[in-house]
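Here's a solo chain for you in structure tokens, the form predicted alone.
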Amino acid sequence: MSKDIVLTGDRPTGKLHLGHYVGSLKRRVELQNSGKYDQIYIEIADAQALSDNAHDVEKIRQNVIEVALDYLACGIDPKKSTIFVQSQVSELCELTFYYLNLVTLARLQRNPTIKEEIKHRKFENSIPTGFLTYPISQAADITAFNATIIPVGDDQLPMIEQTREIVRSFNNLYGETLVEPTAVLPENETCMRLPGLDGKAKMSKSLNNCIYLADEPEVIEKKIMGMFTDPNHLKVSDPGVVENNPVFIYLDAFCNDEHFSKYLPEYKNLDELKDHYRKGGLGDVKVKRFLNSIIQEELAPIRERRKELEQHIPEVYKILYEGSQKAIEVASQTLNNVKEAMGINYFNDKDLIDSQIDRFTNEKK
């Protein structure tokens, strides 16, 4: 009987931000607490983070715990989900090595996500090989745990498709061994890719346009009040544009009718607020203050829980260790299955040994 297994994760290159939260973290907690899934694995992908941070290992070392704290603060429960550190599961490296033979260099270079990330990082003609083969490493992560469901943003769809191709290639060559995964997008389309505070296409640590989950209230307020909005909405009386306006995109992602009764009772819902903004007579400051109230309400319990966890760092590392040990057990079994399918399980293959005995015995006769 097939199982429903979820795998997801993040690169520990910094604290997690609001984009991570609406794009994946909040959804992970919902999946975890739904009781619908047999297993949920959440990976801190430090080995993949090193593919473009090899010169700064300390950055990754420090941020593994930051990501773990954010996970736990948001409601990831180690009793329900297995949190593990990628580099501690060496079986993933070996699986990656075998899968490398199933993908051409040209195919990797055509991967839209990789192309975009190479451009973003200005690698040009000096692409680290580890970074270029990132999709293969991700395929190893997914298949190691027989994951069937991968919650992702739309920018990650090409990566999952490449995993599916690798699974099909392996199974065609060596027999049905690996499980083909399915990507699951956020239900709220706005949450697929939250824009940065500066209006850039994506909230990104490298662009410094984020609200971090650990930010203090005054920091959050300052960031929201300085958000990019409609550049032509200069006076309160001016008509404003809602579409592609970051402030309203954030409201689409976070607000509900209850927020209006609590913080902005002169409006019944977001549609009324948008209509007023479009007509003119509604200032950006008022809308941003409303957004600030909503974000503060959302992040306050996460921030407080994180502060509590920061007082128990050894226990957090213990959670990561135990999760990694569990991940090793599962990945080891998959690796054994892969080696058996490929016929490179030499010391456990009795038929191979017996056939060699017969071959060499017959040669002597």
Given for the second form:
Amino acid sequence: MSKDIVLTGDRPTGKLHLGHYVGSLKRRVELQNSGKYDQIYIEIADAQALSDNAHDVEKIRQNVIEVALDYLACGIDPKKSTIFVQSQVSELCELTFYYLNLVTLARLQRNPTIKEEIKHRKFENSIPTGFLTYPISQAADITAFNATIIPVGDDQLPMIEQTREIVRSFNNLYGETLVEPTAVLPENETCMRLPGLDGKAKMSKSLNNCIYLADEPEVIEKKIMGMFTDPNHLKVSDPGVVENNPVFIYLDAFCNDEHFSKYLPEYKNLDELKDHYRKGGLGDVKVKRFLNSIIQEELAPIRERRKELEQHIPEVYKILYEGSQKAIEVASQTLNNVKEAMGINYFNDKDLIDSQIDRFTNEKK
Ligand code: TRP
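Having seen the form predicted alone, I'd like the form predicted in complex with tryptophan now, please.
Below: every chain and molecule of the assembly, starting with the one above.
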């Protein structure tokens, strides 16, 4: 059994989509089922989601359960992994409050993911303070559980780096207390950031370019058949480009040689299919139909499990409640260690109390 502790999380701003699935979710289930880790934490980061949704708490409220259903449907097993809700673990706020003192405003403003998100949300001149500082609260999420392995997509690398810096500053100032985490990216490079159906850089709810894990088969098929491809590949006979072509990027992420023998036996593997597309004579419809078969096969069992779970909502909330209770236990231990290291655990600090007795009695003498 590895001593590593795994932690990751998602903001509950919508149902989870294929990008979440290949970027992180699938990996978590593999890590969980490897049996190598006895501590795996999965956080529904509702407080982080509120940092840019303060005016729409209802959206977050609705999506906590959607994300929980997606997790369980994908195979996250509450017996093996602790699923918890960030806002219910108030220790995380306390940790954040002390970590805030270890990070400068300039450092926060340099975070490339934050910069991109600020632009995307048109926050330029009115950034909510909670939004700018969420990487610090994410450091609390990670360090509270002494997590060492953080399976994430590449957009989260700046957050893990920020966490490592906070850990080092804290340990330098107050003594070895916190543990430095490492980000673990998906092995398959195309999985790191699956583009949207429209070819835009990222699958994102606000761009309306996602396939959701909960989508019905007809919806998935319609979305795939309408995908963006090579815009210059007009006739079947035209030579096509596979680079930056989302249909081929999805195939890179999802297909294996068995899919060919099952659904497209004229080709041995993806290289052969790509060669034919490049040469010309292979139509988009055929490639999309193949992709559709693969995605349908992958998502059917997830959708079925989700439907089943939807009939047991109180049990799902109970799983979140119990996970949160466990998270509180672990996080309060870390918080105690942090306060002790800083020397602000006044009432348990016998040395402090004795030294004050000495000081005041000596002064009187
Ligand atoms: N910031 C992550 C995202 O937007 C969510 C998240 C919150 C997270 N806390 C975390 C991820 C801790 C990894 C570890 O997807």
